[in-house]
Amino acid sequence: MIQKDVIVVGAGAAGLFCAAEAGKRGRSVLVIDHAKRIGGKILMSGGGRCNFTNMYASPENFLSDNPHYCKSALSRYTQWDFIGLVNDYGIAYHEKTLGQLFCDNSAKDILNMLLKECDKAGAQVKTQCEITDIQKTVNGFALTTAHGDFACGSLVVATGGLSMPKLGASPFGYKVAEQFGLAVKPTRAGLVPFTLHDHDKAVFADLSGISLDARASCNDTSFNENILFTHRGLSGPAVLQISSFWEPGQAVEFDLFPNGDLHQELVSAQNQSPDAQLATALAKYYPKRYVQTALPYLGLDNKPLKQYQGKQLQQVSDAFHHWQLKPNGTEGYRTAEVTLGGVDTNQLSSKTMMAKDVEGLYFIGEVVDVTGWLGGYNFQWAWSSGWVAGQVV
């Protein structure tokens, strides 16, 4: 049996920082992956230059049935300390929008950077190792794997959620949290397309690749990006953002004209040109196919400006304002980008990561009842637990 002070489960970003971490004090550290290839969602993430943080990351951007619990790593481990890591290493990058820190060239340069920090901290990383057991012992936790018998002290859970199952995601940190009696907070997909019922699938898909900007709301909750239409429903930046704020069988209201008042507009276009169709009005400000498609729609007639009266233009103005759609459901794990729910966080200290009521065992990223908004708050979440466990492992 090959004894280590700390084996982290789980080589994704979570898993890798906090190996790193632990081996810089001098902590014998084995990374266990069951994957062929380790950090498939770093790799992918941001169209593959991998959105690895947000300027603006606070406690506010992540949900939680505990909101306060990921307060005290976010605040240990910031934002500005991980841009600082990715400045000595070299690695150009750019703000997308709205905080969203991408790499200039490639995902790997993240992927790279985490790599050479575990080597320089002495942590292994084996790949292709599916654990068969794990038993606590006297002194820690004894692993049986595909590639032998492991012992360690400190055992971290860095397995992730179950997005992107073709990326390797499973629910082995949920059933680890269960095996030693910790509590698992119902899981389901989050920043997800939505997909439709079919009467509004059949309306909507030929509108497949358009994007409005657009204001989603639901549950007290707005975000204002853009929506995308798709073959299968709706998704882009403002829907993936209210998916994780969504519950089965609510509607979602949509303001598709986030940043003015289309009623003042439409009342000057009367003005100035009375004689115009409300659909090259409206064209004006949205592309062409989606007002052919929306107007019958939404129960709007296309006539000369000059014919609408009284309320009527308030009316065609508080549709577009005020869409309210009720999603069929979502895609799922499948093209979800996190996992919401996890391991109970009341369970967790949020100093250390470590469960109350079980020596020794840590639970760090994805895995968790913590989930960000869209943008690179799970991975600086990643950054922030992984940091954290990785001084006291």
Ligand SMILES: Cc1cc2nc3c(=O)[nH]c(=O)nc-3n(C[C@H](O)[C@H](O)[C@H](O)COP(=O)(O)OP(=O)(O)OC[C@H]3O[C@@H](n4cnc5c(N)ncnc54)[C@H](O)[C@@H]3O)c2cc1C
Second form
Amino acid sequence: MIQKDVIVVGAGAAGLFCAAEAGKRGRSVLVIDHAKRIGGKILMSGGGRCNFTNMYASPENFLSDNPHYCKSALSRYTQWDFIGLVNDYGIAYHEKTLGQLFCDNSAKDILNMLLKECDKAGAQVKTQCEITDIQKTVNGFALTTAHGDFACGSLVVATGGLSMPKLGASPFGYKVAEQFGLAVKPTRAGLVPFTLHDHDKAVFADLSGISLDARASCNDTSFNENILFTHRGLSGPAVLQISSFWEPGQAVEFDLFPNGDLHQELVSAQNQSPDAQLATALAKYYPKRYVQTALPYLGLDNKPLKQYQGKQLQQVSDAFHHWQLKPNGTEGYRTAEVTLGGVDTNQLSSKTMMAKDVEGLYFIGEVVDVTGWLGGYNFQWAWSSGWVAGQVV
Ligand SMILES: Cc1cc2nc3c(=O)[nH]c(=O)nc-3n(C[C@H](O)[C@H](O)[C@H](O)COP(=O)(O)OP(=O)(O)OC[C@H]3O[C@@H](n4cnc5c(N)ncnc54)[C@H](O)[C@@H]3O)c2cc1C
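Rather than the form predicted alone that you just supplied, could I have the structure of the form predicted in complex with the ligand?
What follows is the whole complex; the chain from before opens it.
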């Protein structure tokens, strides 16, 4: 039986960060992962450039049944602390948009930094190691694994959510929570493209690759970014963002002229070029291919502008400002960036991430019912929750 002070299960963002922090305090730390290659999500993230944090990260950017839970960790280890570490390692980065920080070169820079931090702190990482049993002991926990038996005083569960099973995602963390009597909030895919009903899919099939500025709204929440038609459905940042707020069966409203008043624009176009067709006027703002598809889809005629009378231009404008779409569903965990729901925060200490009723058992990162928006927030939660636990395990 190999004894460690701390065993972290899951060598992802939260687990590696926590392990390094605990190691720096002189704790003996072992990180166990069942995957062959670790940090898979880090390497894939941000299109290979890892959007590692957001300059404007704050508790408002997170979804949870208990929105207060994340506040303590986010304030004790902030985005500026992580940016400081990235600077210390000389990793070049840039702000892409909306405070989102990406590596200039590669997400590998972030994974290498985490591995170096672990190495410096003496935290070991064991890969391809399945854990088959966990038992509570007088002094902590006993683990049975494919590589022998281990014991530890503190057990940190950092196995992430269910998205992207190909990258090693598993329900392990939820099962451990249930084994020790902790509730798990229902999980579902978040930050995920929408799939469409057959009718919409057939209409939009030819628009694959077109992106539009839009404000997507659902359940009193709006995101002003762009949407992207794909051969499978609808994606793009605004869609991914709103997917986390959408419930099956609901409609999403898209304002396809989010930064102005389309009615006013059409009225001026009518005054200036009364003989121009509506499609020509709209092509000033949208790709032609989109206009050709959108007009019949939205039930609008294409006539010379002078023929639109009374409220007719207002109706055209309303159709673009208030496009209601009922998605068929989402692409699910296969392509989702995150998992909503998870270990119930009411049963965890927000100061330490330890289960209130199970001494020595910690949950950090995405396995917990804290989910960030798109834009570097999910990694910031991994760093903040990992750091907090790392100070006490
Ligand atoms: C394609 C993609 C792109 C993303 N891009 C971004 C981005 O740019 N910015 C951002 O902030 N967030 C992004 N995210 C979300 C972010 O990657 C996650 O929120 C974050 O990685 C969660 O960290 P974690 O440590 O909790 O879990 P993970 O990083 O998922 O790590 C969990 C680890 O646990 C291991 N594990 C699972 N089950 C077991 C088991 N039974 N036994 C042992 N080990 C196990 C896994 O192999 C994995 O190594 C992206 C996600 C995806 C899928």
